[in-house]
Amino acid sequence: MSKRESVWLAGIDTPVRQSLDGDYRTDVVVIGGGVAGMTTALLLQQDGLDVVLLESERIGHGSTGKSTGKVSSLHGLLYQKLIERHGRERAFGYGEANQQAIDVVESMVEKMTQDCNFARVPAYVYTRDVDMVDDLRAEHEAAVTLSLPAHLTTDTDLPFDVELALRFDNQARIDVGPYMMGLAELFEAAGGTIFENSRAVDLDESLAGVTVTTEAGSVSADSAVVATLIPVFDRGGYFARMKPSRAYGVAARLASGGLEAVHINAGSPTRSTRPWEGSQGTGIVIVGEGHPTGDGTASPGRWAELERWGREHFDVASFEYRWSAQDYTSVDELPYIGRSPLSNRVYVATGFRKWGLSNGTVAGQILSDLLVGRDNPWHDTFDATRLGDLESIKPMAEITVSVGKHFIGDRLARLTSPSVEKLECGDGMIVRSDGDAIAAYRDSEGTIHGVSATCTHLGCTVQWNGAEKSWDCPCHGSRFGIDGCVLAGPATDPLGVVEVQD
C-alpha cells in the first residue's frame, strides 16, 4: 500500500519553525506559506521591507507542496478561450508573464542550497482522439499568435501514440517540497521571519495599518497580503466568483522505461504525467480524477484510477505515495492578483487554476511591485478588483445558484438523516443523534467522532470526503478534520463539537 503523503514532501528534514506568541510589528504581513505566499515575502524582503509571513501548518504543504511540480506556461487548452474572451493583449500578458515565471524560478534554485532536481524540458497538451485534433490546432495558432514556444508534432516521449500534441519548449519542472525549503531559508537569510502552526483568525484594517490576529498573538503592520488558495479574510467576494476543486495524484517507481518531459492530456479524464527521480531509481507521478469539492464522490477508488491507468501504459514495479489536493478557478480563468477591492492595504492572490508554480511566482512578482511602488507589466491582466467580462455572468449566476441548492437542499436531507447506529467503521456520514444532524465519523475502533454539520463559512452543509476523512463544503470549498479543526478556508472558526449517544 502507498503512503498517504506527497512525494514531494517525503523524507524532507526541515527545522519546525516557532509559533507565533505574542504581539510584532513589521512593514508586511503575509498570511500563507505557499509559492505564491513565500515568493512574495522573499521579493519584498529583499527589497528592504521588514516581512513576517504567517503559516497555518508548514511552509509548502498546502496545494502547493501536493502539486504536480511543473513550472509551465502551457495550460491546456487555455490561450485561444484567453483570446477570445479577454482579446489578445491580456492574453498575452498572461503568456508572457508565465513564460517567464520560468526564468524566475531558475534564478531562485540557483541561489538555493537545496537540491531541487529543476530541469529544462518539453511540456505536451496532446489528445488520442481525433476529434480533438481541431482544438489543437487552433490552441497552437493562438500560442503563436503570443509569441510563446509552441509546436505541433506527433512525437512524444510517452509510451504511446497520439493523434497530435502541442509542445512548447524550454518548460521546466522541480521537486516542490525542496523548492519551497529553498525559498524559506532564502527569506530568513534576508532577514524575515516565519511563523509556522499559526492560523490567522482575524484581520483589521485602519487608517493606520492592518492587525492580523492568531490564537496567540498578533502582527501589525502597514500592509497585508493573503495568499490562502482562497482568501480566508474575503473582502472581494472572490467565494462567489471561483469554484472550488478537487484532484488526487499517485507516485509510481517504475520496473522500466520513464519519461522526460511533462504532460498532459485535452480532454476528460485529466492525466498529467511528469518524471520522478525516486530514491530507489526512476519513477512517474500521474494526477487526475478531478472533481468538484464536497460533492460526495471523494474516494479511495480516484487513487486506484489513476493506478489502474499507470499499469496499462508503464512498466510499474509499485507504487509509492499517494495524496489529493485544492484549487480554484475563476469565472473568467484569470487569477486574482493585486489590491482586494474596498481595501487599501490588503492585496491578495488566488484562482491560480492549478498552474500554482508560475501564477504564484507571478503573484510574488506582481504584488512586491505594487507594495514597493514599482509598475508591474502584467498588474492589469490579473488585476484583482476586476469585476469579469460579460461571459462570467452566467457562470456566477450558477455558481449562486448551486450555493442556494445546496444550502436548502442539503438542509432538508438532514431531516431524512439515517441515525447514527448505521455508522460503519472507517465511515463517516451526516446522521441523527438524539433529534439532531451532526457530521459523524466513526474509527476502526468504533468511536465516533461528531462535530456541527453546519460549515462556519456560510452556513452550507458539509460532506465527508471518504478519500482524506475529512469534511469538505460543496459551497466555497472549506475543509474540516474529523475533529472540526479547519483544514482549508475560506471558513477560520472550526465546526463544533457534538457529543454522540451511540
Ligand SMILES: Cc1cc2nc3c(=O)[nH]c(=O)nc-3n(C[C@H](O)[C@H](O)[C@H](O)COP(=O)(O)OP(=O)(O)OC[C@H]3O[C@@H](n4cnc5c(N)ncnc54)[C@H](O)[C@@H]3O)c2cc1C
Contents of the next structure:
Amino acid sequence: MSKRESVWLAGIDTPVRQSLDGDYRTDVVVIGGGVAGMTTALLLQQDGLDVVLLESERIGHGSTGKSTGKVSSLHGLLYQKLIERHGRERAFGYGEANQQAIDVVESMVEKMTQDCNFARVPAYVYTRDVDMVDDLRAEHEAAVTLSLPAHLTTDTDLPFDVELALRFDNQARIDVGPYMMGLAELFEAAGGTIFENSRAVDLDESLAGVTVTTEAGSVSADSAVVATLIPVFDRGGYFARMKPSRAYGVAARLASGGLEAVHINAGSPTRSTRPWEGSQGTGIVIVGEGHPTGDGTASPGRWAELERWGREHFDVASFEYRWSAQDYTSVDELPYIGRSPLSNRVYVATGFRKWGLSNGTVAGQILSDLLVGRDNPWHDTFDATRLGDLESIKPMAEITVSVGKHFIGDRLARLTSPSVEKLECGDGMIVRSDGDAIAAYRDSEGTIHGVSATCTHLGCTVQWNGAEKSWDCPCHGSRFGIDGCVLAGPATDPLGVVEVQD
Ligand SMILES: Cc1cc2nc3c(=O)[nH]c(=O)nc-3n(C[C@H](O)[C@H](O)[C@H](O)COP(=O)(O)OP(=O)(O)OC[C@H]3O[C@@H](n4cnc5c(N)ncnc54)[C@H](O)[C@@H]3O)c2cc1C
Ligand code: FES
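Switching from the form predicted alone: structure of the form predicted in complex with the named molecule?
And the full complex, kicking off with our chain again.
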C-alpha cells in the first residue's frame, strides 16, 4: 500500500519553526507559506524591507508541496481562449510573465543549498483523440503569435502514440518540497522571520497600518499580503468569483522505461505526467481525476483509477505515494494578483488554475514591485481589482446558483439524513441526531466524531471527503478535519464539536 503523503514532502526533515507568541512590528506581513507567499516574502526581504511570514501549518505543505512540480508557461489549452477573451496584449503578458518565471525559479535554485532536481525539459500537451487535433493546431497558432516556444509534433517520450502534441521547449520540472525549503532558507538568511503553526484569524486595517492576529499573538505592519490559496481575509469577494477543484497524485517506481519531459493531455479525464527520480531508481508521477471540491465524489477510487492508468501504460514496479490537493480557477481564467479592492494596504495572489508554480512566482515579482513602488510590466494583466469582462457574468451567475442550490438543497437534504446507526467504521456522513443534522465520522474503533455540518464561512453544508477523511464545503472550498479544525480557508473558524448519541 502506498504512503498517504506527497512524494515531494516525504522524508523532508526540516526543523519546525517557532510559532507566533506575542506582538511584533514589521514592514510587511505575509500570510501563507506556499510558492506565492514565500516568493513574495523573499523578494521583499531582498529589497530591504523587514518581512514576517505567518504559516498556519508548515512551509510548502499546502497545494504547492502537493503539485506536479512543472514550471512551465504551457498551461493546457489556454492561449487561444485568452486571446479571444482578453485580447492579444493581455494574453501576451500572461505568456511572457509565466515564461520568464522559469528563469526566476532557476536563478533561485542556483542560490540554494537544497537539491531540487531542477531540470530544463520540454513540456507537452497532447491528444490521442483525432477530434481534438484542430484544437491543438489552433493553440499552436495562438502560442506562436505570442512568441512562445511552441512546436507541433507527434514525437514524444510517452510510451504510446499520440495524434498530435504541442511542445514548448526549455520548460522545467522541480522537486517542490526541497524548492520550498530552499526559498524559506534564503528568506531567513536575508533576515526574514517565519512563524509556522500560526494561523491568522483576523486582519484589521486602519489608516495607520494593518494588524494580523493569531491565537497567540499579532503582527502589525504597513501592509499585508494574503497568499492563502484563496484569500482568507477577502475584501474583493474573490470567493464568489472562483471555483475550487481537487485533484489526485500518485508516484510510482518503474521496473523499466521512464520519462524525461513533462506532459498533460488535452481533454478529460486529465492525466498529467512527469518523471520522479526516487531514491530507489526511476519513477513517474501521475496527476489527474480532478473534480469540484465538496461534490461528494472524493474517494480512494480516484487514486485507484490513476494507478490503473499507470499500470496500463508503464512498467510499474510499485506505487509508493498518493496524495491530493486543490486550487481555484477565476471566472475569467486569469489569476488575481495585486492590491485588493477597497483596501490600500492589503494585497492578494489567487486563482492560479492549477498552474501556480509559475503564476505564484509571477505573483512574488508583481507584489514585491508594487510594495516597493517599482513599475511591473504584468501588473495590469493580473490586476486584482478588476471586476471581470461580460463573459464572466455567466460563470459568476453559475457559482451563485450553485451556492444557492447547496445552501438550500443541502439543508433540505439534512431533514432526511440517515440516522447514525447507518454509519460504518472508517466512513463519514451527514446524520440526524436529536433532530439536528451532524457531520459524523466513525473511526476504526467505532467511536463517533461529530461536528456541526454548517460551514463557518457562509453557512453551506459540508460534504464528506472519503479520500482525505475531511469535511469539504462545496460552496467555496473550505475544508475541515474530523475534529472540526480548519484545514483550508476561506473559513477561519472551526466547526463546533457535537456530541452524537450512537
Ligand atoms: C494536484 C495539483 C497539481 C498541480 N501541479 C502543478 C504544476 O505542476 N505546476 C504548477 O505550476 N502548478 C501546479 N498546481 C497548482 C499549484 O500547486 C498552486 O497553484 C500553487 O501551489 C498555489 O500556491 P499558493 O502559494 O497560492 O498556495 P498554497 O501552496 O496552498 O499555500 C498557501 C499557504 O497558506 C497557508 N494558510 C492558509 N490559511 C492560512 C491562515 N489563515 N494563516 C496562515 N496561513 C494560512 C496554507 O497552510 C498554505 O501553506 C497543481 C495543483 C494541484 C491541485
Ligand atoms: S466555504 Fe463558503 S460557505 Fe463554506
